[in-house]
Structures are given as C-alpha cells and as structure tokens.
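Only one chain comes next, encoded as structure tokens, the form predicted alone.
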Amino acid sequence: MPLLRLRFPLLSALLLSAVLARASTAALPAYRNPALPLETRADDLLRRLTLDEKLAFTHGASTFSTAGIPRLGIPERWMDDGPHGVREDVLRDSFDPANRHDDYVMCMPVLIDLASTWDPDAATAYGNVIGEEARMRGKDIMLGPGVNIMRTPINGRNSEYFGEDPYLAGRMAVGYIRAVQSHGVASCVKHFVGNDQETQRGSIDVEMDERTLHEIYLPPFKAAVQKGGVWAVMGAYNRFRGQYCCENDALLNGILKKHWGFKGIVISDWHAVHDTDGAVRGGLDVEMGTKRGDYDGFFMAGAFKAGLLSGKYPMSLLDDKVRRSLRVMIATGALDSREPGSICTPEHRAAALRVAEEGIVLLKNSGAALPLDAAKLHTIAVIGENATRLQAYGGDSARIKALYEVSPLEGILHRVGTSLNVITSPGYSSTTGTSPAMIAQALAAAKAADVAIVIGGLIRERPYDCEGMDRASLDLPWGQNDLIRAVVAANPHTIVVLVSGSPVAMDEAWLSRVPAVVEAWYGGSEAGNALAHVLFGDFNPSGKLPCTFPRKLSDSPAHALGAYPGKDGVEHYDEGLLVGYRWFDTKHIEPLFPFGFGLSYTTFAYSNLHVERLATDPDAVAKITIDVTNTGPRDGAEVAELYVHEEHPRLFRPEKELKGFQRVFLKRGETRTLTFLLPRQAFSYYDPVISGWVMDHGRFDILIGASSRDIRATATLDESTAAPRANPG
C-alpha cells in the first residue's frame, strides 16, 4: 500500500504536465504548433504573410541568407557551402572572409574520396558530421552534395563529386543527405543538370539525347529526391537545350517537380539567374547571388513584384514558391527548437579518419613493397611539396577553415615517432616548378634513405582542382615526372603518393619502375594520419576508384570525339551513354587504371555465384548470391561490384553497367555470402519513343568482380520466357 500511495501523486503530476503541454501547444498559432501536419502549418503561415514578406523568401538578403520576418518570429535563413565542411563565414555583401574566430570546423575528405570508399555507411557518418557542425554554426541549408557526373577527367570540380557512375553517385549521396537532414539542416543537391565542366560554365549550352539524360545524368539527382528526401536542389550555371538551367521549365517544373514529385525548393547557383520571366515561370524558388548589396535589384525581387501587381504573374506562382520555402523551414525545425550541434568532436574526428582511410586507393604494389615495416627501416626520405602543403583552405566553393589539418609528413612523423630517421626535401614547387638544385637535393635525400616516399599530385587552386576553371592537361605539373624518374633511379625502393581530386596521367618511364603507387586524394583534417596508417599497415587499403584513370586525355570519350569544351557556345555530348568505363569497356580501350580498381594487402576469392529469378516479387527481378573469401595473410575489406550485360538488347547498350555493390570486411580465411536483390530498373534502359523505361525479354549476364575489368564470376539470367512486368518509374 505505501507504494500505491506514492504512485498516485506522481501519476497526477504527469497528467497535469501533459494537460498543460497540450494547452500551451493549443495556444500557439497553427504554424508554430509542432503537433500539426507540415502542410497545415505551411498553409497557415502563408495566409499571414504580406506581399513583401512573401517576396522576401524568393531572393537573397545577404551573400548567404534570405530575410527573416521578425513580426512572425521567422528567422533569417542561412545557407553555406560546402560539400565537405561548413565554409568560413563571409561578410554580408561579399565573399570576403568575416575574419571570425568561431568558424573553424572539421574538414572532411573531398567527395571523390568518399566515393572511393564505396561505403554507404561511411557516407552516413560523413553526413552526420556536416549536419552537426552546420547546426553549431547556425546554418539552415548546406549547399551539397554535388552529384554531377565526371564526363571529363580534367573538370576542375571533380573532387566535389562522386565520380563517373550514376548508380554509385546516387547510392553515396542518399546516405549523406539523410544524415545531414536528420540534424535539422536541409541538404541542397547540386548542380541540376549538365554542369560537367567549369570551362564556359556560365554560358555553355549543353545538348544531349534523352537516353543519355535519363540514364547517366539524372539518376543521382532522382535518387537524392526520391530516396534521399532532399529538401533543396540547386540549379546549374549552364544552359540546357537553349535555356539556362535556373530558368528551365522542362527541367525544374517538368522533370523535378511534376514527374519526381519534389516538394522542396529550387535554389539558383550564385549569379546564375538572367531573366525575371524565365526565373518566375521556369521553376526557380530562391534566387541567390545576383546583385549583392542591391537585393531589391534581384530578378525575383522588385521586378517580380511589379509583375504581380500588374497582373503579368498570377499570385499562385509566388505562393507556390513561398509554400515550398515554408515546407523546408518547418520540416527542418527552423520554427521550432533544434539541436545545438557540435564541432570537431571525437566522433567527428573518427568519421574523418574513417573516410580518409577507406578512400585511399592502392594502385600498384609490386613485390609487397607496402606496407612498410618500421622495425626493418632506419631512414626514410619524404619528398614533394604536397608532403607539407595544407589543402583544406582551397577550391573556392569548397574552402574550409579547418580547426586542424594533419599533413602527410606530420602523419608519417606521428606514426614513426623517434624510431626512424626522416629526412625531407620539397622536390618541386607549385610556384616555380622543378629546378636542378631541387632535384639534386631530392636525390641526395633518396640515396641516404632505405625508402623514398614522393608525395606529389595536384593542389586545390586554379587551374587544378578548383571551381571556375578546368585543368589544361591530364599530366602531373611542375616537373613531377622528371623528379620521380630521377628519384626512382637513385632509390628503387620508391613509393609514389598522389594527392589529388581527379585522375592524373602517369609517365610509364617511372610507373614501370616504382614498386608502389597510392592515390590519397584530398583527405581532409585527418589526411596525414590516414596515409601513414595505410603506408605502415595499420589500415589495410580497401578503396576502389570511382572513376577511370586514362593513359592519356585523348582516350577519354569527350576528348576522343572532340566534344569538349564545345564549339560556338554549344556542348554536344556526342559520346552519349558511353561515359567513363562504359566507353573504355565498350570500345576495348585499355585504361591506366580501370573504374572500380583498388588493391589490398590481402587477397580475395569469389565463388558459388547463384542467380535466382523472382517471378512473384513485385520489387525484385533476381536474387544474386556469391561467396567472398579472404584468402590472404591479413584482415581486410573487399568491395564486390555487380555489373549487368544484356546479350542482345533491342536498343544499343554499353558493354556493362554497375547495378550493385557491397563492401564486406573479412578476417583471414573468413567467407561471407553476399546477397543482391536486383529490381527491374537494374535491367532496364530508357526508351525515348515511349518516354519511359523498358526491360527486354532476353538474356542478361550477371558479372561480379573486383573492378570493371576484373570480373571474377559470371552467370546468366534468362528473362526471354518471363511474364511481363510493370515498367519502373
């Protein structure tokens, strides 16, 4: 009985608290009531807005914000770059740094590095860092991820994208977006669509056929919208079929909003709007960056208002744009309470290290040159400017003010401590190139060492891996080929580490002689630690290339066909579907390193491939199982890649297309059975005659392996006698 007497007062208190909470909520205006449906709240708020207040949602009020409405408790809406970290704060009316002391953040590896992990779980961990740090910095919309396809290996922004394959890009983007948005921050997937080069990006008119559009360039955006639930889409700078992308009715109103059911906002790229009528009618919702300091001069500000008052534009056009903004603000909690966020926590550092480690790709390892055994070495030489260069504060739109950044040299020094003698030499300069004196110094260091590690590649500045300009060449700049040839001649135990955000050509004169080559990408705050862990075997490399490394630029499709950078202001995508490995494999051109390629310190075997046709499953056509075994001396992870080849398609198809992948960690001797459920979409192509997707009743080869050129197991799915299935969306 004493227990019962204690419970009743507690129960009464809980009931009273609940009643008071309901009463408090009921007293709120509908738009402030989190218990009400999103659309109810948005409609209520829309009815309360004046014309000028509505217009405030459609254009910028500073470099990175739209105006708030104090009388209704609506805060200023803050946006920020970038894809791999929250950009430093800038002045209200310019991109000049605000010189604050509280805007340092974690610099995550670039997105091509994330794509090299082939690990959707890593993408989720990555997105959590972006979301939490954006909240801490007071940002409402993060301008990323970018999912444009690598059409040319010299695109200045390749580092900001997920590579050349639409399926891989979509899979990685979805986890990133969901994680960011789980923290009350909207993701803005970009750049919709065809912004696949920086050269002439503000004017080039992209022309491609319908199949190419729907099979190559739209799928990552569609995945972001329909699977990732992304709340914002950024229009691109370029024209598409004659119309600027931020004013393109067919793209924005037709494909994105009508066919895909997108309910969020379309934001312009900064200074990518050219006409009031085009923007208003073409599907743009928020115009940014047009005339900083003269915000009433934006195309969707004063001119839009005049058109509304004159009757040129119906109020319904404005209301739809504003309702979309309100949806996003309500969905992300901007009118309610949100988590405070956090910056550079131990979890964030662990996520940065994880992605950087998993994304490093071992391209060559003759004679087990790697991993290095510190116990058997006395002296190592670390040569190259990129050994000490910090990369976070570069790339323009992707510029990050990192709280810290571990350089490759620092990572190596942390790893070896005082057990080894480390001698250094710059080897080359990104300002002056390679001089005889610098090479002589590098050779002296190499000759004095047991192992020489040359750390070169590119930098995140124009005209290399940076917004606003494409690279002029695929070659390594600043005389690096001469340097590496000289170093390996002086010391055959030379390891080459490339720090870059896109493919580079490699001189056969040194590539054939160096025992090991590592692609480290731009690894973010933990770059140096991740590299050291791989070089010394603390982490078994497992990264796979998300793009083809061609032997020479003229082997790449757009360049082989003379279809880059366009003629007379028009860019014809003459290669069509044959982008990246689709071109190399279909045309039987030998790449330097193929799509999906990456070595390990252990080995893997594939066996027991089995294909089962699922006649009664509405969501899947086939169930594929395969065993993967770690047959080598170390624990490690493998990425099993599944490609589909149609034997006799009604319309032309590439030689093979990636339709599935799984990353699996295996201990020495361990075997795991992997299962793939392939939907109808995995076997379908876009038929422009019917404006829809079609699956032929034919034979399909299932190809599973370690890269697009290393197929370990094949089987056939025969759909020639199968009952018809509904077309995918």
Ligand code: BGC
Second form
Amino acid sequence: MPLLRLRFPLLSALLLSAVLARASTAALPAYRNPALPLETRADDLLRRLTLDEKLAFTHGASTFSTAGIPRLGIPERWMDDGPHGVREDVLRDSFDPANRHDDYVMCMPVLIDLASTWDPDAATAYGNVIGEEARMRGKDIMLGPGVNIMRTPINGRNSEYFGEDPYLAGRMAVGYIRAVQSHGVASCVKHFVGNDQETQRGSIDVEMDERTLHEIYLPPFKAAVQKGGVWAVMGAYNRFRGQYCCENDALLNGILKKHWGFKGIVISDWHAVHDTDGAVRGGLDVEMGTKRGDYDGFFMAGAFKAGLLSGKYPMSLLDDKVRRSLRVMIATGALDSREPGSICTPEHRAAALRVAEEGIVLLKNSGAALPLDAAKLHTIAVIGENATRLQAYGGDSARIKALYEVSPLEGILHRVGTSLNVITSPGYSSTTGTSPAMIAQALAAAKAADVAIVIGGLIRERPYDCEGMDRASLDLPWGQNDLIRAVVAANPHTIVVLVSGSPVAMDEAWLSRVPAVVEAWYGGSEAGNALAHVLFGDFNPSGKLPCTFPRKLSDSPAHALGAYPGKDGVEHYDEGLLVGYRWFDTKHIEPLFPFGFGLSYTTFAYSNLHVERLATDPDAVAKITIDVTNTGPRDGAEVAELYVHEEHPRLFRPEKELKGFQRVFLKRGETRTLTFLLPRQAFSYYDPVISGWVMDHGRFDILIGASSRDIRATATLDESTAAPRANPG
Ligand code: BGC
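Next up, the form predicted in complex with the named molecule in place of the form predicted alone?
Below is the whole assembly, all chains and molecules, this chain first.
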C-alpha cells in the first residue's frame, strides 16, 4: 500500500475515498442512503414516522411549505409559483411580500409565448432556467406549468397556458417539466382539470362528454405524467361532474393514479379543499392554502387525524399519501446534496431572449413594411402605454419580481442608439382611457415621424390577463381602436404591436389600413430586446399562433353556443371536441388569424410529400417525409405543421387535428427533408363505448402546411384494407 501510495498517489486517494464512502453510506439509515433504490428509501423512512410526523406531509404549515421533521433531518418542503419564473417570497402566514432583497429572478416569457415558438428545445432551455433559479431560491416544488386548454379567448389565465391544442400543449409541457426536474426540483402541472375560465372558478361545475375529456382536456396532463414524468399535479378549484376537483375520486384515484400510473403527489390549489372525507378519500395528497384558522384546522390535518384514530380511515390511506410525498422528496434529492442553482446567468438571459424572439408572431406585413431599416429612417414615433409599461409584476400568482425587465421602448432605444430620432407619446391610459388630448399628442408624434409604432394590447391585471377574473370582452380596451385608427390616418406607415397574453379582436377599420401587426405577448425580462430585434430585422420572426384569433367573441365556440360562463353554477361544454380551430374549421367560420399562423421575412415552399405505410413497426404507423425550402431573401425558421383528417370516421371527428410539427432553421435557398413518424395514436379517437382509443380501418389525409389554414401538401394513408393493429394505450 505505501508503495502504491507513492507511485500512484491519485489512484490510492480514489481507493481510499471509495472505501470511506462505502463505510459512510453503510452507516447511514437506509432513507438517507443515495445508493439505495427510491422505493427502499421511502419505505424505510415511512416506517420511522409517527402519526403526527406523517400528517406533517398532508397539509401546509405556512403559505407555501409543509413542516419539516428535525428529528429525522427532514427539511420543510418549499413550493412556489409559478409558470414563468420563481415568485417573490411572501410572509410565512400570508401572501404579503416578504420584502426580501435576494428574491429577484429572471422573468421568462409567459407560457403562451413559449407555446408560440413551437420549439420543444426552447421549452427545455426555459425549464432549465426555472429549475436552476428555483434551486437557488431553495424551492422544492415549482407550481407550474399550467396546461389548461384555451376554451375561451377571454379566460383571464390564457397567458399562463399553452393555447388551444392538446398535442402542442403536451409537447411543450414535457420539455419544460423534464428540464425543471433535472435540477432537483419537482414540477407541479396544473390545474387538473376543467379550470378553463376564471369566472366562478371556485364553484363552477364542469360537465363534458367522455370523448371531449379524453381527447381535449386530459392529453396535456397525461403527457406531463407519462412522458414528462412530472412529480406533482395540482387539483383545480372547480367541480367536475359534481365533485370538487381536489376531492374527485374519478379524476384523482381513477384516471390519474390508477390508469396513468402516477406515483407522485396531488397538491390542492390554494384553498380548493372543502371537506375532509372528500379530500382524504378522493385522492388528494397535500392540502395547501386553506383559510381555516391555524394549520391544524386544515381538512387534512386535525380532522384527518381524528378520523384515523377513530378507525374511520385506514392507516394505509395515510401511508399512501405520505409515501408519495417521500418519493418526491427523495427523487428531487432533498435528502441528499443538490446543486446550489443560479440566478440570471448569461445562459438564463440568452434563454429568455431566445424564447421571446421565437415566440413573437408576425400577423400582417404588407408591402414588406417590416423589418424597419434604421439606416433609411430619420424619426420614429413610439406610441402607447405598453411601450413603457413593465409587465412582470402582474398576474397575481404568476407575478415575478424581475431582476430586470427591458420594456419595448427601452429595447427599441438600445437597438437604434443615437442613429434615429425617437419620439414618444402615451396614446392611451389603462386607468383613464383615451382622451382627445392624448390622441392629439399621438397624432402629432405620428405625423412628425417616418414610422409610427403603436404598442398596445392588454395588461397583466384584472380584468385582463390575470387570474381571478375573465375579460369582459374580446375588444382592445381604453380606446385603442380609436387611437390606432387616428394614427394610421395620420401616418400610413403604422406598425401595431400587441402586448397581450390572449387573443384580441382587431377593428377592420384599422386592420385593413395598417401595413404590419405583431403579436409580442408578454416577453418577460428580455421583452423589449426581442421585439426590437424583430422590428429591425436582426431576428427573422418564426412564431406561430397557438390559438385562434376570432373576429368576434360570438364566433368562438363556447360563446357561439351560449355555454360560457355556465348556467345555475353548471357549465356544459356543449361544443365538445370542437375547441379552437377544430370548431372554426369544422363549421367553416373565418377566423381573424388562424391557429398555427405566423409570417416570416422570408418565404418557404413545401414539396415532395411522401407517406410510407409501416406495416410492422410496433411504434409507428406511417413515415411522412416532406421537403421544406427557404425560397425568400433571408435566413429563417419555419414551423411545419402536420394535421390528420379522417375521410369517413366511424364516430364524428373534427375537420382536422394537429398530430405533429417541426421547427426547422433554413438558410436562404436551403432545403431540408423533414421526417415525421406517426404513431397509431395520431390516427385514433377515444371511443367511449369501449373506454379506449380506436383507429378505424379508413382513409386518412395527411395535411402539412404553414398554418391550420395554409395547407401546402396533402397525401393519403389508406388503412381501409390493412390488417388490424394493436390499440394505443
Ligand atoms: C392559483 C394557483 C397557484 C396558487 C398558489 C392559486 O390562486 O390558482 O395556480 O399556484 O394560487 O399561489
């Protein structure tokens, strides 16, 4: 050994440390031993807990944490909002800010902005930011992403979700969740399920048919569980088929835990539990936010204990809930050493900028009004309150104390430096509306400029893009239509930039006259830089709408049918499967801007679509290839969207359904072949009679295009005479 130590000092040190490590882990109790399997550790810890210690896992002990168990070295478990950044710290027993100086973070673009990128890699970059910043802030569980489907364009929380299509929402959520969780932080996908409006969210009873549930509202949650491996699910405020979602046996015990095999925890939304029996038996694991005196007054605290002691509830019921929490704790490394995390690193800033740039959607661009050529301009007018308004610290539970936030105006000023004269005018006010004096000032600015950029839209406050309330209308508020009409009359080179988290209606009187319209969403810390890069052509826009922009609210399905916002406390989803473009396409209603739509400064051509039937592949039914060519003047990215239409389905189906997409960056003149491998699921519908997915022996049209209404190539997969294949799960 001395010889070894002398001649191979490194090797001997390694051997020694391995011996010591083994000796030290052997001395550890099993639950603390990272070398042991997760279930072994969880079982060991569960055996050591007293009844009261077990109950510490089933309910909150502060606004955002459950109690620790110092005797066993179990730390408190800290949760925090939210979807697009780590919320500021609040006081232990209220939502009042703790006023700390060390809880500033990145504000990432809102989730609808992320969805507009149609870029799962961007979702991964985004999730890495959330995970690393959550670690730095000492959080164990991040309360996001939200994957509720956009059923109505006026839902106050549309900005917190991924739009109207279940497949798109699922793909984006999976990338996000895996990335967050790779940093030792659990994601909590929310709000399960049917919390698709804020109006009466605490009581509304959602009724929908079985197919609609399985084809539209469940899939993003299912993807989060089965593909994303999410460790937590948040139950929603509303009722579903008569039972509160956090007490809903069919949803929580049935679908989530039994059918999907979910092994993690169901956390209640804050103050969403109403009854001990309902919660305990209905599948809830952790009750949070209940407003009922002290923490022992929570439904799953003292009352649960009394029921356990009296024999009303078997201990196995408690043990299952606790074991789930232990799994999450162990899986996220809370008992081992974890990465320390980081805040606002250059990588985080780059990710925020990338998502904000990729998410911006160019809605209109006649006469190549954009991009602006700074060298050819002398004066630009920047008009509108959203040019200077900071949006991060809004949106209730989704609000972020951003370390920095570049406003649109700041972004433009950074970009143009002193090369251009920039004049500004507020144009309207979100508190007082638009006065003749404000319009007059805006007109003067527009007239004095070569280009007028009106930056308006909505704000992240009630009743606009904010939790707790839906919007009252689809229209642009505060007299913005009047303002834009006047500005474009004064200066035909007017660019309209909408900063919003939801679709807005656009007045034809200005839309037909302004040459360019941009949907910028709420772009987070880097919002202004991203917008300036798009306006001045440093970044070629590639975002596509993850939701339909209707011409008017009454065109939108839940409103057209009078289903929204429910009647006598019940909301029947009468539109069924026909949500978003599924409705507009099937009913032949012209949207203002269709799902999947977004322009570029270049053009793309699609050619050589081939469909190959894969008879023996267990995972794929068809291989689809198509060439996409950049035929225009600039490098840029295109999102190719693949929809499936079934020609004569046995059960009714929407006109077409998104089943694949790919984002591809192409240099000028470059062509790439894209390949899609479509599983059986892509052709199947949910048959309520057999409670399972079915693929017909039929003919399926494969439609590939640049938007749901811009199909560039079509081919058919004929399965009518095919041998039967196994049903998808
Ligand atoms: C929201 C949740 C949020 C929770 C905690 C609730 O009002 O619906 O999304 O995670 O508050 O802030």
